[in-house]
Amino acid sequence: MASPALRRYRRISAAAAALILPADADLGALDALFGRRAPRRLELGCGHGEFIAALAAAHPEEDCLGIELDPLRVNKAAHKCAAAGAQHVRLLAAAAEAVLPRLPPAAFHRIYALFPDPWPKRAHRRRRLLNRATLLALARLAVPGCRLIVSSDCHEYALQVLTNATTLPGLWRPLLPNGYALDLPVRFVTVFERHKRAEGARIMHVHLERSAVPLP
C-alpha cells in the first residue's frame, strides 16, 4: 500500500510525464527516445529519484535511463528530474530483470545500483537482483570500462556482489582494494543512504569495471 507521501504523486504534470516511458516502449532505439546519441548511464531502482535528478542535472551533456519497479517511485523520480530541469532522463516503471534483455550493446559507461532490497533473510535470498545471471546481463550492456557502482548498508549481500563478479569469465574487474570499501564519501546521497546512516549503519561500496574480454 502506497504511503501518503507517495499517493500524491498519483498525479503528475505533463513535463514529469514526459519523462516516463510507456511499458511498450522500444529500448532497443535509445537514439530515438532520448532524441539525440550521447553517452549513456543506467541506474537500477531509482527509488525517490534524488541520486538521478541529481546526476543527470551535473551532466547534461550525457543520457539517464532509470528503472524502478514501484510506478509511483517513478512519477516521484520523474517530479524530481523535471524540477531540476533534467529533460535528458527516462525513467520506467519495470522490473529490471525484464527490461535488461530488451536494452541494446554496449549502450552505458556507468551503472549505478545503490541500495538494492537487501532481502537479508536466507530465505530470500534468492530473490535478490544482483545476482550472477544479471552481471552477466550488465556485462551485454556495458562498454569497456564501464563501471557498475554498488551501494548497500548489508555488507553480506555486496560480498556476494564482489563474489559472483569474480565467478565471470574476467568480465568485470574490481577497482578498490580487497574489491571493497565503507563509507566512501559519495558526491549524490539518496535517501535511503541518508536514513541508514542515521541509524547508524556503515555502507559497502562495491564498485567494478567492465573489461574488454568479450561475452562467453
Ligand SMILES: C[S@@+](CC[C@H](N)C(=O)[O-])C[C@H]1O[C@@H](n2cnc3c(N)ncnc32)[C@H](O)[C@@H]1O
The other form holds:
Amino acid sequence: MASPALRRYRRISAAAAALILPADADLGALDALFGRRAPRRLELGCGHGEFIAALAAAHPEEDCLGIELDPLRVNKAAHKCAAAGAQHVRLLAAAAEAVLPRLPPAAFHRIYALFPDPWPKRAHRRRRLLNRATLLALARLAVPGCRLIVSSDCHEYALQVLTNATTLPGLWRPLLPNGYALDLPVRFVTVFERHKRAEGARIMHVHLERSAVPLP
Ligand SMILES: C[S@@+](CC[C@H](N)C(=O)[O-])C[C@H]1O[C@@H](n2cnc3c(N)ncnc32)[C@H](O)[C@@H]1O
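Let's compare: the form predicted on its own is above, so bring in the form predicted together with this ligand.
The next block holds the full complex; its first chain is the one shown before.
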C-alpha cells in the first residue's frame, strides 16, 4: 500500500502528466517521443525522481528516460521533473525487464541503476534486476563508450553485477580500479543513498563501459 506521502501524487498537473509515456508508447521511436534527436540517458528504477530531475536540469541539451515500476513514484518523479523545468524527460511506469527489448539499439550513452532493490535473502536473489540477461539487454541499448553506473549499499549485489558483466565477454569493461569503489562523491544524491548514508552504510559503486564488441 502506498504511503500517505506518495498518495498525494495520485493527482498531478498537466505539465507533469505530459512527461509520462503511455504503457503502449512506441519506444522504438524515441525521437518522436522526445520531439527531437539528442544524446540520451536512461535510469532504471528512478524512484521518486530526485536524480533524474537533477540530471535533466543539468543537461538540457540531452534527453533522459526513466523507468520505474511503481506508478505513484512515476507521478512523483514527473512532478519533480516538471518543477525543475525539465521538458526533455520521459517516464514510464513499467518493469524495466519488459521495457528494455522495446527500446532501439545503441540509444543511450549513460545508463544508471542507483540502489536497485537488493533482495538480500538468498531465496529472493533471482528477483534482482541487474542479472546477466539485463546486462545483455543493456549492452544492446548502449553506444560504444556508454557508461553503466551502479550504486548499492548491498555490496554483495554490486559485486554480483561486476561478476555478471565479466560473463558477457568483452561487452562491458570495468572502469574503476579493482572493479569497484566505496563512497565515491556523487553529483546528485538519491533518496535511498541519503537514507543509507544516514544509517551509516557504505556505498559501493560499479562503473562499467560498453566496448565496441558486437553482441554475441
Ligand atoms: C531501492 S529503490 C531506489 C530508488 C532510487 N533509484 C533511489 O536511489 O532513490 C528501487 C526502485 O526500483 C524500482 N524497481 C524495482 N524493480 C524494478 C523493475 N523491475 N523495473 C523498474 N523499476 C523497478 C522500485 O519500485 C524502486 O522505486
